[in-house]
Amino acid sequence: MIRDFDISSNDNTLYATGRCSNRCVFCCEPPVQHEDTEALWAENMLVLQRAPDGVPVVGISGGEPAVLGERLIELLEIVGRRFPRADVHLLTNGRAFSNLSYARRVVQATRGRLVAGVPLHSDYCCDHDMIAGVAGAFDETVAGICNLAAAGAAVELRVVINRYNYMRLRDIALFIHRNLPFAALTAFMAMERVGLASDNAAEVWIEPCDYSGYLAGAVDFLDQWHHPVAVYNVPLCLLSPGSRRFACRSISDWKQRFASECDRCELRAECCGLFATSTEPFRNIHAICSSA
């Protein structure tokens, strides 16, 4: 089903391909094996043709958009002509951008308006590679992050919290501080319990209420060093009070929902809510009330 752009939406995204060069153990949309470029290309051209003027941000996601190679550059140029003032938010595992020439050409295709959201699974290469499902992924991802930044992109690091990395969140923050201090933002993210995150739940799943202390330590560390930091996909009631100011309303409006417990919560308007797509809700959802 084609989802048209909406000027009032927080998620106007083109789905470039379902193929991916990684196979992350918690992936919410497991990669496809068949060639899907042409069908999705036709859909995306129709979306761009019908889109309202003035869309401020255009997302490009997958799968891994960079598996399109030269076609990704062509897509970005088309987006740039249709929305010359829009920023482009590219969700990518970063590995293809270990090629500096390709990184530069992709950034140039966006007229320097590229924000690249890149997952960093761990500060430890073996853990990152295991989570990504590809040997050598860590080295290519870190090189890609550095190359994108050097080419002029704003890089948003994304740390998806899972059972393999939650106890290392502060170590990951320290790695970012020491090695990737140029990051425009570091976002710590809760998983969406669907796809492989649901299939592999016994292996990868960890509840936000069980990692909130580790998350608070990582967020506080980066904030104290004046690194921009955010928390995505975690309802405010599951964060420590000191971490709530970093939380964003990050869940796309078309798949956001609230539990019945949220009806009387004083902070509902500021909260990201829950994924309507998740097979199970987070534990310990509760209303935040000053009278309680």
Given for the second form:
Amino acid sequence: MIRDFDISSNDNTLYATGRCSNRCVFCCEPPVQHEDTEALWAENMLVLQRAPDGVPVVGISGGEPAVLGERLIELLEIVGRRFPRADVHLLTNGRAFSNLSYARRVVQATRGRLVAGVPLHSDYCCDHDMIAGVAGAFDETVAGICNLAAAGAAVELRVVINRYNYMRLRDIALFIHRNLPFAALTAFMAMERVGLASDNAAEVWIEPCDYSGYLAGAVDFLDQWHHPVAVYNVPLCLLSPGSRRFACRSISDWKQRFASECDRCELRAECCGLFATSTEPFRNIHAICSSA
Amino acid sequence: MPRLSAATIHSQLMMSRTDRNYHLLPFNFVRLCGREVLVNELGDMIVAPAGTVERIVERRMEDDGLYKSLMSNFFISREAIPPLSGLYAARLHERKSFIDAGPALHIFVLTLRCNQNCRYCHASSRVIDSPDCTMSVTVLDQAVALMMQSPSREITMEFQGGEPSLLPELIRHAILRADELNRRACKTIHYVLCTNCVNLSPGLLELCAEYGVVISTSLDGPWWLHNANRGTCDSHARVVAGIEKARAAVGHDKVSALMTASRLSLDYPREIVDEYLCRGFNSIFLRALNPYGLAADNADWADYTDRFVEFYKQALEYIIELNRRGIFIVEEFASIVLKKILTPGGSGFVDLQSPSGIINSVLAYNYDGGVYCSDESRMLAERGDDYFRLGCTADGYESIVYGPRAKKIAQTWAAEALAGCSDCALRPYCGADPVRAYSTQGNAYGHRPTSLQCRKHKAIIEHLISLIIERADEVLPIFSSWTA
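Let me have the form predicted in complex with its partner chain next, following on from the form predicted on its own.
The complete assembly is shown below, putting the previous chain first.
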């Protein structure tokens, strides 16, 4: 499937590869094992060719785009020539950027317009490694985050909330405050119930209504210290009222849907809604009504 | 496509974890509120149950949340050199970055003459018509030239006395000279005028307004207290009028005040805080008397120190209560310490650093051309002791900052290398003060068990940590608003 760029979309993304260097236990698009760079490269060139001018943000996702190595730099240069004013939003596990010179060259290829979204699964190395499915991933990811920032990228940290980390959300926030205070944004994200998150639900799944208290503690802590913080993918009705102002309409427009209960909800217009792709909806979805 | 089993990954990784096989990273601890407060070299703090340190050392840790927190906060490590040692080093470098920056605070003691005669004066001031205690233009020019040689990109030029406002033309000359030299140096220069505010002429205020000079004055509390401290009946009225005049000329936020707690003050914490509020200040620095100059002759410092700590706690409690009621007012000493406890950054406050702020961050140019480590060290010199004299304004910058005297002083300026400080859990929040040690204990190395400065700092810092432990929900929103 080739998804063309659309100037009115909030998600114009090039899918760089389906391969990944991590094996995250809740991955919604489990990595492919075969070499797919060339086929996707051709598709991406076509997308760029057909794209309208003036796209403000170009996303690069995967898989792990950095498994492309030098070809990622080439891709970024092509994107830069096609959209000189666009910011580049790269979704990466950050590990390849533990090599500082690679981090510098990637940032340079975007002429400093790189926003890197990097998942941080825990403040505790072994938990992060367990969730990422690779021993040593935490150390490389944190080093990569520091290198990307040092090279001039804006780094958005993404904490995907799952059964293995929800009780440490406040500790993760403290780790960010102390060690990664330069982060441009910390986004706490609900899992998308598809792929491994669905297959492994018994082990990894946790309902937003079961972690909203932990989430509020983490969000309030970061906000108290003036770190930009956001909540993605959690419908407003499942957040504690104090956390709602941090929620974003984060679900790509082509994936967003609402439940029938949402018709009566006063906050529907401000809500991220639900993933159309989920195998099951979140528990406890309900309409928020001031009269109720 | 082969699906990955989370259970398989989980069990594999769990097997590779040898939880008792860890290394200790440098940290100290102190027992407070029935807990153990662990503090590492970065100033990161963990509050843990009693007995934790023993369990850490004896490798009896459970694989629980505390174990994870100790690992993620650089208290223990799976490897002797933690994989994230680069991050650790970068943070330590940031905390100590003031060492590389060069002296930023330059104190110009323009004169010892003063138009007041405060009882606790520690500035060795002399009566208003005393001869031979005012800086010459030649010395001033040399001092400004030295200041501009500091590598620091940001410079604060502070005019002290005596009462510097008695010499408005000298202040003007100094500012214009600095401005002229700065056309090439391109530093950011801040100016501070320390004045009792009773003699601010329109011309001086105009100059202050033009150059954004911060006016720093002394206000000890309500009129009866302030006047009693100064042995006058009208000082308070004149200071308050001066503050208003200064605010009108240079802007409300450019006027700040300092209080010094005399023995009399110690019974009136609320009254002093209220006075600051009703004069429109949203910050107060609760400052103890210091034992320099004339103030050293007042006896029984131990008793004073203990009473000051009680005074400080009461005043802080009242300030917290005010903030809780929505009245924003900061206690500056607490905010300096809290910044070090609660945030990854340092504070930049020269009196609470290690290596200490003297020379590293401060130089003081005395009216007679002597260059000293700090304001306090030139006060010692007025009593005939030149231990902290680095040279004179006619000397070269290198011979002052890197000269034999500076090297000698450097042996005693790092808390990391002082007995009683090196293994103190509060060290990352405190600082070394060789000038105070020298003046009160007879040698610059000092003796912590009998040091009243140590007793006071420990008591206050421990009190702040206790508040964080026992009343987190109440105080943390307030404390974070102070350190932002």
